[in-house]
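Taking the form predicted alone, here's one chain by itself in structure tokens.
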Amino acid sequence: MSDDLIEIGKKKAAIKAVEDNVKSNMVIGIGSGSTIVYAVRKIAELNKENNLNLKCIPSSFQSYQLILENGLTLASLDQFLEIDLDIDGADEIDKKLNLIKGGGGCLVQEKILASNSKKLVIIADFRKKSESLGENWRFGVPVEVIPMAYTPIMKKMELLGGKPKLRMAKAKSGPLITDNGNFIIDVDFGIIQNPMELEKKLLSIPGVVDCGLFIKMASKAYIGQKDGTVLVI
């Protein structure tokens, strides 16, 4: 599959999502990942051209840098308890707009922003859409955990029917460390028939900070298609 088609899909989805949803004087949550780069560039363009007076809250160090690099106004949840619009990507989107997120390791901050937003808009390319979670995303559900508890947590995840794997860092030896100083366990549950129930079970395990199942949180998704169109669901 052409990487060019994928990038075109990401860019078109991001641009349309921003054009459709960004209004003046908004507080905007900025998600993380490769697709978000296109969204932030478009937000910055509109903000500059139309003097929109936007305030942007980052979900990660990556989005923090993107906000500053594009000349947008940096804000925080300490200043604004309610976010007008949260724009983020996803690793998978099912037919009910449930999501798997956290492939980039920022799931906890992303979920905090989403839970404090009036509207969560997802941007993605055609590879991310599926009927059920676990169908196209084969890397499992990311779960952020307290480091001292990761071994017993992995055992409990096996008892839930999952196949857990501690995510390792790519540029150094040892586990990947999140922005919060925690570990991430990726748990393969296969096709997830009841994501809401699975989320409840995962969050009930002591030592689990949060998981990458975003259930009934997204308002809309913009998905860039192979033919250059954008599907809005």
Contents of the next structure:
Amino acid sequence: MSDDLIEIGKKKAAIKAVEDNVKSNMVIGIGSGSTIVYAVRKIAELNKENNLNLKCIPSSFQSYQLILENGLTLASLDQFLEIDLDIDGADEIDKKLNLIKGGGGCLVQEKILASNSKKLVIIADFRKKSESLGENWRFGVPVEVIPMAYTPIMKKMELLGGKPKLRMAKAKSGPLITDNGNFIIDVDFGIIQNPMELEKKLLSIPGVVDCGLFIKMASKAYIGQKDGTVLVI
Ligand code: 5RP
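Please give the other form, namely the form predicted in complex with ligand 5RP, since only the form predicted alone has been shown so far.
Expanding to the full complex; the earlier chain stays at the top.
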């Protein structure tokens, strides 16, 4: 797969989503990952050109920096209990707009923003769309856990039929540490028939902070296609 086609897909989806959904005086949740970078640049451009008075709430250290670097106004959930629009990427999007997120390790804050938003709009390239979760995203469901509980949690994941793997850091020995000081376990459940039930089971395990299954949260997805068009579902 050409990297250029993927980047064009991400960029076009992000730009169209921003053009269609961003309005003046909005409080906007900013997701994390590589696709959101294009969206933040476009939000900043529109904000500057049209004096939109936007406020942006980050979902990670990455998006905190993106907001500042692009000259946008940083805000928090303490100031604004309700977000007008949350824009974020995804690792997989099924036909019902259920998602797997957390490939970039920021799923907890991303889910907090999504759950406090009137509207969650997803931006992604063509690789992310599938019929059922687990079909195209083969790295498993990211689960953020309290470090002292990771071994028993991995055993419990196996009992649920999953293949758990502790996510390791790059350029550091040992596990990846999230923005919250936790570990991430990626659990391969194969094709997930009932994501809502699986989410409930995962969240009932003590020590699990949250998981990357986002069920019935997204309102719309903008998916950049190989031919340069953007599919909106
Ligand atoms: C980070 C995420 C990202 O939104 C997801 O991994 C998509 O990233 P990208 O835009 O780089 O494909 O959930 O935790």
